[in-house]
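One chain follows as structure tokens, the form predicted alone.
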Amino acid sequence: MKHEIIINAKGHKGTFERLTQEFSAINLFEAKDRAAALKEAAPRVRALASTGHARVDAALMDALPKLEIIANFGVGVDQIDLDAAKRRGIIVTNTAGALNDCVADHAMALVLNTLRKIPQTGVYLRAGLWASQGAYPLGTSIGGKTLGILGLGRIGEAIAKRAQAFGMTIRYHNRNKKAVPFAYDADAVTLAKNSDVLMVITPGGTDTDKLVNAAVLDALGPQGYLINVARGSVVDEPVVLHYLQEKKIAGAGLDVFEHEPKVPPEFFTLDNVVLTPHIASGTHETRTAMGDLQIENLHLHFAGKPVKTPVV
């Protein structure tokens, strides 16, 4: 017989499948009447299948009183009330580790196409400029140049490796120091001024929420360069797009943004921007590692054995 769950939100096709073949699934997100659906199930059902983008709350897990695990689809968890998780000792699991590579991966391409501005090439050689205005404009190097990763947990020590293989020279701030051969530098100020890149690669939620303020991008100078692949609540995105519009910053590379999927068109005026659609876990083979592990937690809670990737 199969474990019951409940689904939330309709992400990755081949995972939303593999959970609809492998456990018997309420898909809340179709329910015409939310509160009457959950009403129904809350007797039985003791898992959620959740994504990184649909609100996990209080009142939710209220709802569901027999629930016993939330495993998340991503490995961020900020719109998973933690707290609330944990005084009702509910697991939540997210995917970590499966999409490490790839959002490092992205994050350099970030930092390659912002600097060296590939995108804008592209455009100028596609509008016949090169042959009737001639070479474009200079890029910038990235060998030599010094990588501030605010945030270096395992995806900002496999962006690092990525980097070192470029000639970059890795600083970074934490909360607390790592035992790692990379200079540290006390807070984000500090980290932004001894950087001529500043890569952003923190969870989201209250405690970094606009951490990447004025004071940051100051440090930084009109010839530093941000990244972001973290979470667009990382930055303060008002503040982001004045200084790339009064270049007070040189460029930056966007993946994420406050409130997705809907994105400040000013940027899309600006040749100092490099946009992307928060697409750094975005391959086939990434999210299928990542439903395999959402899964996977699924299958060991119900089986009684201890989780893959706890969170709480």
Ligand code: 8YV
Given for the second form:
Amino acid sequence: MKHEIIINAKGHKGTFERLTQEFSAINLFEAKDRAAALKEAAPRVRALASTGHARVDAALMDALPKLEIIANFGVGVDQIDLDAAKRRGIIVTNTAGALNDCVADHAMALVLNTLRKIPQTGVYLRAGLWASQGAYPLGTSIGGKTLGILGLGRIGEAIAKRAQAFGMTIRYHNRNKKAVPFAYDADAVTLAKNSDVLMVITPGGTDTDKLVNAAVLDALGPQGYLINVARGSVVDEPVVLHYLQEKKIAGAGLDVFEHEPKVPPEFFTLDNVVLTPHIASGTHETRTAMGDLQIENLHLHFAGKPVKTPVV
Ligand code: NAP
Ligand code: 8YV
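Having seen the form predicted alone, can you show the form predicted in complex with the ligand?
Expanding to the full complex; the earlier chain stays at the top.
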């Protein structure tokens, strides 16, 4: 007999196929009457498969009184009310570790693309400007620069490894100092002041809301670059836009935004920003590995075993 699960949003295709084959799945996102679908599932459903982008709030948990586990597709669980889950004794799992390398690759790609303006040079070439106006203006070197990592966790450490190979010096700020061979700064402003490139890779949520604000960008300064692969909420987006427009920072590489998939169109006209649509973990291999881990956690729980990657 297949165990029953509820799926709250459509995500990675291969993972969705496995979820619907290996479990008896209720697709909440397809329900014409969501409240009725929840009411029908309430007496039975013990597991929720969530995607990182869909909100899982206390009301949803309360609508499923038998809920024991929320297995998230994604490492970031900022869309899940963890306090409500704790209160209810619901296990929350994420896909920690499965995406470290891929996200770090993308973070490093943003460093390269932002400082060397690679997308902008391609647009210049395609517009015929190389022939009519001559060589594209010079970029900024990567080697020899200091990368300040705000959030030196699993992914932050994978970014540090790559950046070192490019000849960068690493510094970091976390709330807790780590046993790593990198200089520690006591706060985000000091880290930005000591860095040429500020890499943001903390979790989202209330603790980090607008952690990168005007004071941090002032400390980064007009020669400094901001890269955000964390969550849009971690930076003050209107302030970042303003600082780019006024050239109060040299440039930015942004994979995440405050109101995804909406991105303020004012960014599109700027020459000093590289934008990607939240794709840092977006490869076939990594998304499959994330789904495998999400599904493994569900199977382990139904087998009465400890889950592999618990958050709470
Ligand atoms: P992690 O291992 O938990 O690392 C997070 C780091 O951030 C920790 O070192 C933590 O250290 C630090 N941190 C947490 N709160 C902080 C605060 N208020 N101030 C300063 N530092 C703080 O998590 P991870 O697996 O590396 O993932 C990090 C985040 O990346 C995810 O939560 C997600 O939001 C984002 N992400 C984005 C993408 C994408 O597609 N763009 C993909 C994957 C992940 P302390 O606890 O000592 O402060
Ligand atoms: C995407 C991520 O959210 O893991 C995370 O925290 O941000 C990414 O991997 C992915 O699309 C999961 O929904």
